[in-house]
Amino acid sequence: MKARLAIFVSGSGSNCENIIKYFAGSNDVEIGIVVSNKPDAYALTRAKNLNVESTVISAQQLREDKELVLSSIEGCNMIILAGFLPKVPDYLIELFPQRIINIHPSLLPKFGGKGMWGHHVHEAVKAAGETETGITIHYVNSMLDEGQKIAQFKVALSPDDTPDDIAAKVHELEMAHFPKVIEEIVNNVM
């Protein structure tokens, strides 16, 4: 069975674009739709430029309009969170068990949970004086950033690294590993 992915995004969409390009021409994976909770997310422009259908579903609609959400992702059998900030509602977790995958910009359980996203994570890593950081790819459950870990990738930090330096190192890990891990999961479950 071919995997048909819905990619959920909130921001610029560099991970989203990377995933779309990685699977272009794949016989096993198709990108069905890009869903953003923000109408001005640059990820929507990236999707359009790559000829991938997209739609906007607000955080409120995500919580309250199950029919809209499910009709938007109809035919998709996996959901990929690529910088998606709203909490995933329980009904989606129940309908897609072990088929919603998130990437987090730290080595969970460190620097996860409410308010820990993007630059907030990198600033916290810097403030804590960490000697390494990385990314965690995990399944989504009803608790923020607490789903079963799939993979972690680490990078060394220097005391001179700024939060922007940390962000750049983490971004390199995301670009190198996220699509490959998705592909491994697809190969194991489809």
Ligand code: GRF
Given for the second form:
Amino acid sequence: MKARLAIFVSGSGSNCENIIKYFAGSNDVEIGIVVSNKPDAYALTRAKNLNVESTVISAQQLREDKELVLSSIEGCNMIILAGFLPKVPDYLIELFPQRIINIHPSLLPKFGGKGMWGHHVHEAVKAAGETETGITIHYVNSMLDEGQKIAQFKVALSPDDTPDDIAAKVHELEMAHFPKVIEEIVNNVM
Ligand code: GRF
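Taking the form predicted alone as the starting point, write out the structure of the form predicted together with the named molecule.
Let's see the whole complex now, leading with the same chain.
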């Protein structure tokens, strides 16, 4: 079965763009829609430039308007969280068992949980004097950042790396690995 992805975003959307480009022309994976909870997310501009349909669903609508959410992602059989901040409601987790995938910019369980997103993660990694960091790709369950791990990729840090340097190293890992891991999951389960 062909995978049809709904990509959920809140911000810049560099991962979203990378995924869209990676699967352009794929026989196995197509992008159904990009869903942003923020009307001003740059990810929406990226989707438009790449001719991918997009929509805005607020965090409150996500929680309270199940019909709207399900009709927006109709036909999609996998949800990719690519920098998506709101909590995923339980009804979606129940309807998409092992079909919601998140990327987190640290080696979970380190530097996960409430408040650990974007730059906060890299600043905490720096403050803790870590010698390595990385990315975690995992299934989403009802506990923030605690779903079953699918893959982790690491990068070494040097003592003089700034949080920006750490972010750049993590970004490189995300670009190199996230679409490939999605492809492997699709090949294994679809
Ligand atoms: C990435 O670092 C991702 O790991 C995290 O949020 C960031 C999203 O960046 N979940 P972008 O919007 O894809 O540029």
